[in-house]
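Presented as structure tokens, the chain that follows is alone, the form predicted on its own.
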Amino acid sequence: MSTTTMAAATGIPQARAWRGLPALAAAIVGVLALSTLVPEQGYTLNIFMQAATYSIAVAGLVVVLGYCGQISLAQAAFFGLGAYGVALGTVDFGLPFFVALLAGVVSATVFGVALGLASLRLGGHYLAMVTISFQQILTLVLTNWAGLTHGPDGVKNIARPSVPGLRLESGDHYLGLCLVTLMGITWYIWRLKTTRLGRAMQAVRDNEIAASTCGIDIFATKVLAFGISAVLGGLGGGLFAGAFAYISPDQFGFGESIVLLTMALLGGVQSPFGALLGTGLLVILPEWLRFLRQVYLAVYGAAVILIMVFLPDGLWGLTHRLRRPAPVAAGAVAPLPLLSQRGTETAEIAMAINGLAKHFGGLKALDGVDMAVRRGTVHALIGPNGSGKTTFINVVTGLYRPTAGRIAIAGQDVTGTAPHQRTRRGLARTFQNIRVFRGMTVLENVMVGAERPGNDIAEQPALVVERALAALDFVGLRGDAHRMVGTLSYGTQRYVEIARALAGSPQVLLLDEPAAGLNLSEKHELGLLLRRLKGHGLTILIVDHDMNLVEQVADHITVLNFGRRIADGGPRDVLSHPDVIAAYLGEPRQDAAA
């Protein structure tokens, strides 16, 4: 089945957004017609072009805040530094407009990289204050370097492209290349969103930590998302300075980067559509309402927040509000590999663990605890809170670094890896706290796990789809594929996190507390999930509280202590070891497993 049959079947954007080509060569038609029913000179023509390339930059601001939720408020930094590779290219070196266009777009980029950089250490407020400093560097450069930027008085007689044949030195042609570049970029981004890259930006915006457990490398996933950002506002900063043949440094500063944010915010961050229109009403709006007089920019300011306020996610986030989910293909798909395969307990080692301990200052969180995980096996690790497990946890998992020990997933030392290769080796988790996206649907957040880098299908995307289908078939909410995830019930997120686990193909598989906020009957379901996941031979490693589920599926028993290992073998000895019933258990289990 091709990639376009299985998504179009199965309601993924992508293949629309494929299909939309035909529609985006009509759209680039109609607005090289409508180009040329603007003046060729004049105010009107101006207001255009402002618009077009101002809705450029501002589709930067969708990649990285939209889609990957990084705060910047550096955008008109990045739409100077394209404005004036063209302006200096153009006027003080003799370059051909592209050339210079393309110097502008490559400066603006490594500025762009390099603010992505500090993203490694930073975040929120601390990230927007970093973007705010180099906004700020950035103006204080171009006004007072004369030399190189002609200071406060700015670059005048900047010349627009000569291409035999298109005019483009005439201001309603010049309009036309900016509007089809516009309609070829909101294109790029709308489509970007359907994509592999899109959704590990989109996972990284709802929450990091799961991201990096699905196999997503956080630190590259946000430079990416700020190089693309800082590529569109240079592009359209470079438009801009052919547009209006003259710049000064005042029109990049930091108001304009507030100007930017606005027009995203306004017209919707998490789509280009969404910038269009909140660009064309932040730069149409005022001259519409200049009948008004001296009250037009209260009414204009009032009208802007109104909207703000009663719609949080943009004029647009109303229209995919009202917008109603699309119907789930009830073909088959194939199974989960792991379906193919009957469960036997082996002696081979699936995970190793030795010596491994973690302290936070004095307080010694594990302390030397050893375990060997056998393939095909269920492992429980129980202990009263305050045991370790949720520590041992984060260490397997590469999300906190272990003062000791060593970790090693089917022979190969993972010990110093982050946690995003240790998914690749085969690492898979859930959480006690559900971590789940919520500005995804059901099934893009399964498909973020099938995409897990090191999986069969990860570099298929019509093979991904299919895989992350059976995974909902297998926990049964093919039904809800299509609902946003934040909608359904509290029991019903554990299912997404466990399917969305199982879709990446794992060689072991960690249950953080997998009952936790579960009532009685959605515990007899996860129980009857666990034993035919055990009854198909994948390797789990199971922490919980609710000794009833243990028994029911584990093999093997670990118990934790105060950080230390106190007990390690069978259920039925595990579960009548003296210490064990110290320390956890307070009465002897009759009826433990054999």
Ligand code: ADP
Contents of the next structure:
Amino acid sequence: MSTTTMAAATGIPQARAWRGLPALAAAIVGVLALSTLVPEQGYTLNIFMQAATYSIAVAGLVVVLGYCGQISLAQAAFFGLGAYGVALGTVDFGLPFFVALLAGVVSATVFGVALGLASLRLGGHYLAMVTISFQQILTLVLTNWAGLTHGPDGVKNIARPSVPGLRLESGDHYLGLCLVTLMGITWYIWRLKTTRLGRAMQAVRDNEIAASTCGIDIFATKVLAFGISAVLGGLGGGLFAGAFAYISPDQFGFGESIVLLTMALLGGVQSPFGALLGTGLLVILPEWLRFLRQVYLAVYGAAVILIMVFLPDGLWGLTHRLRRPAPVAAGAVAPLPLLSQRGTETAEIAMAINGLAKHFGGLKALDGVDMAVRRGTVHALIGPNGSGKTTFINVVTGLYRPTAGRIAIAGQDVTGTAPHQRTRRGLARTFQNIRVFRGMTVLENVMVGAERPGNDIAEQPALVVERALAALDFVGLRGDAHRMVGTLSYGTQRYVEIARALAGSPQVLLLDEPAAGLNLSEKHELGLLLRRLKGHGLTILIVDHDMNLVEQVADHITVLNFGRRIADGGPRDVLSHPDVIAAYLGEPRQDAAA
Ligand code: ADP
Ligand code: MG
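Structure of the form predicted in complex with the named molecule, please, following the form predicted on its own?
Whole complex next, starting from this chain.
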């Protein structure tokens, strides 16, 4: 099956890249026709102008908060930068409207990227704190640097663009410009969600650690999401300035940032359509409630709080309850290309660890561990609880920096590199405590795995879908491809994790206690799956407690105790080693010794 028919048959998000374009064109024509019904000036026009320009800024919040999970409290500041760009550019510097708009958007972008670079490396709520400060500083500057900004009086007589033939100076035509821009942006953001970048953002939102071990550069992804939100804030603000011809600093204060955030959350921050809905409502709601006079604010506040409490996904989230996942097409997929080099090159070392140490304060979780994992073998790492097995995997995958020692994958030293860089060498892992991307479907989770940098098909969307389906086929979850991963049982999520790792066609697969939390029959299934993987000759490092399983699948065993390697070799020798029996098994094992 060719890749395009494959994508069409499965109806997968990626394949929809250009879907919706005809609908977009039709919608633009329709909206332009409708906008001619809006009066050329006055109250109704202003309501529409406000809703359209605010919606563009709110769409930015969908990207940074909805997709990427980062709280930004300065969207009104970026809106203000765009607005002042247009205002000062056209009024004081005599620039053409679109040049001034570009200047406004660029300044919003520059500040946005700079703030992102400065704060996003730190994680946690630094972005929220930094954006609050930036918001306050900008308000002070706009108010007090009167020489540049006209101070608290604001800027008057802002011109609209003049394009021959388009009559954009007239209110209803300018509204048309704003609406077309808004629709293009809504379409772009709706589409973004189903691209590799959009999936990376959502993966970062749902689980940073898992995202980094899937090869996603967390920092770059967050800065990009925040940068896009600043661009859209600036663009919305620039168009706003042209719409109202007058702006002043109080329109871009911290309170306005909260209003924009409320719009996004109310409508549904996961979707650009939610942003439209929320913005429309919050622009119109105060007008509807005007008859309430004094109690207006209380009613307005209560309405917003009620909707947010009872509809955590916003109003647009309601549509998800109506939507039913599309059935998964039954068409054949090319089988998962797993390494099959068993017996040919088993002498080659896939992963070499030398003198690896990791100290937490005084605790030596790892204390000079050596290990060589041969290509095409299953290597088991065992040891009592707390002996350093998970720490070992965390250091090898780059989540922890080693205190000493070296790690080489396929002959390449990767000791100092970040987790996402190591995945390039073909490292993939699962976690003792499951780390899936809960806000995404099963298929999307596995697609993130297939998009591992360095994977042969990572840049080809249709093949990514196919590879992900093949991985789901392999673990028996193809029928659940379109389900949200958070609705699955613990045991099934474990398989999603394994499929996510397999979809990246790893050179070395690290499994940290894959049987943890599984019931007996699930454990049995897992044993079968491991044997199938072993049959394909995949190189696996497995940590497990189940001695029967380890004995059945392992070609080689390394034993840790208190962070030190106490035995290393073939299963029979290792499991009958007196130190191992003493440290790990507690008492001699008759069957192993026999
Ligand atoms: P295992 O996976 O073999 O059960 P771990 O590698 O999880 O063991 O833990 C080894 C030791 O390191 C334990 O004593 C644990 O408490 C300690 N440890 C693990 N991670 C950390 C951490 N992030 N900070 C401090 N101590 C840690
Ligand atoms: Mg562990």
